[in-house]
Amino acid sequence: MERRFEAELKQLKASILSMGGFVEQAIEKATHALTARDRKELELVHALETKINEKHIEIDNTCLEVLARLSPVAADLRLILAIIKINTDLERMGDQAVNVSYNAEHYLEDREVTVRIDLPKMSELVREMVRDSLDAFLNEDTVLAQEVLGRDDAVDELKNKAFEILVPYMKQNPNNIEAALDLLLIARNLERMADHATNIAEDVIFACTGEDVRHGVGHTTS
């Protein structure tokens, strides 16, 4: 039975990198099509988001069969419990991604915002929070999930200079008004999924150590 449930084990991890290879790569190819003005990669972000919904489907029924079947105690548990929140939050990060293709693909129908934000840069940031989160929960690495959780403060940053910049930009052009909302709303998207990979990060401590380090307090479970 221990051999079963090790087996399972490393399937749902192997699930888990797949499905934020996907992630990865949906929030790349949204971001780099507005920036591109190339909307055929808009049309990936989509194909990509059935095999995330594929993924979240089969993982989710994977915990739920061995959490029938084995009633699995204490660390055991908390890791199961760990991988059903991580395939939420990755399914979640697919959808915000299609979310961010919606609003680029609004963008390029517009005429074009003047003032620059580095919509890129947050992009890049997300990618590599969510690359580094699974990686963390791969290895048990919660120095490397401690790290995580101290970049989505530069993200957040970014968010905020981008309303900084756009705000005053509509109540000056009101004739971009709706442009410069699809970028404010593709800022917001990507700052939720930083959000979401400070979820993983925080799953990944919990499952390694039993401590919730949710909303910066630590509570610790037998």
The other form holds:
There are 2 protein chains.
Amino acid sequence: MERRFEAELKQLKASILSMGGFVEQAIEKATHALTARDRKELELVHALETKINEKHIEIDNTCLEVLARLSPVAADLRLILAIIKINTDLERMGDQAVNVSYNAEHYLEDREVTVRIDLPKMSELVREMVRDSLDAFLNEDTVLAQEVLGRDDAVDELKNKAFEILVPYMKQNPNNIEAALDLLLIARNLERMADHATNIAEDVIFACTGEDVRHGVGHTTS
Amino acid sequence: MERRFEAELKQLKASILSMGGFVEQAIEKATHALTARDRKELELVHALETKINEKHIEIDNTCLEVLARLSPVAADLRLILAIIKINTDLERMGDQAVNVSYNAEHYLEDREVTVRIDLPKMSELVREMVRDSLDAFLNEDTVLAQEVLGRDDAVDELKNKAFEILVPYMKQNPNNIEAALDLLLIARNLERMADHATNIAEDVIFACTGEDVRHGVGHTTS
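Having looked at the form predicted on its own, could you now put up the form predicted together with another copy of the chain?
Full complex below, order starting with the chain above.
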């Protein structure tokens, strides 16, 4: 059983990492299309989402099989449950990347918004959170996972700043409200993605330590 | 084993239903506060979210224990995995209700938006989706679960309609942009909640039939 579990786990970890790579690329393409004003990149987001969804179903099925065949307990069980949850968060991030791409497509039909919103920085921070939360998962590195949790505030601040710039802009440029609204919704999507990366980091901590850091409690299960 | 599993399952189902009740109330309070212009109701949303978070941790721990002690397989295993996922979706709906309450609080500080947005209808539809998806779960009723899936479009339509009314309103009333934006974001939060209810309905179908109806595929696992 031990060796079979290790082999399945190795395969699951590889699948999660590959899915995470697709998510990172989807975020990158969806936001880069905005600054490059390149619709072609948006088509790639949809292709990436298809790959993300395929991995999602594959990973979920493998986890179900592992639980049914090997009945893992303790740390091994926590790890499989963490993978099931991480899988869900990555899939939802794929949905959010598609939402960004719809808003970006709508934005590119309109006149440019003339104030600068640091969406590239937000996009970069979110991608780093995805990468590092998954590195933390791969290496069972709770220090890195904790560090990822702390970075959520930086993304929230950038989103708040985007609102502070865009709302007055909308008041002064009512004819360009739709384009500004697109950017505002994209900032919100990116913030939501950072929340998902935070959830992943919490799941990594739970898988490694059995400690529940959600909802601000330090609850330990046996 | 059989009888112990049945007892645990009964307890878990009761907990999920009680959590769903809190979620429904949170949605109701957060949206009713808007039409009643009553801040007091918004405080209740935070109290409800605390209860939702407590249930979330309790249910997750019970599922972990059941998997570790009883190693369920086949339909029983699918049911436990469905509970873990439903639990996550309900908890995220609680977060969304809190987001609605923040936007509602901000809205109530401003002048009223003079166009009518049917947020009460959206709120009602979403609460029905939560109630029916959980009824479907309780009674293992895949027909009702399928029916819930079909209702997502009605919520999307109401959200689109809200945008179609609010964007021109913002253009004509640039001084009331912030209040209109609050309503627009609330419409989006409600749409997101409907997505979570849809996820729950999908999980019910998977638990009952082993059939994966996510991502538009009909994939069956053994």
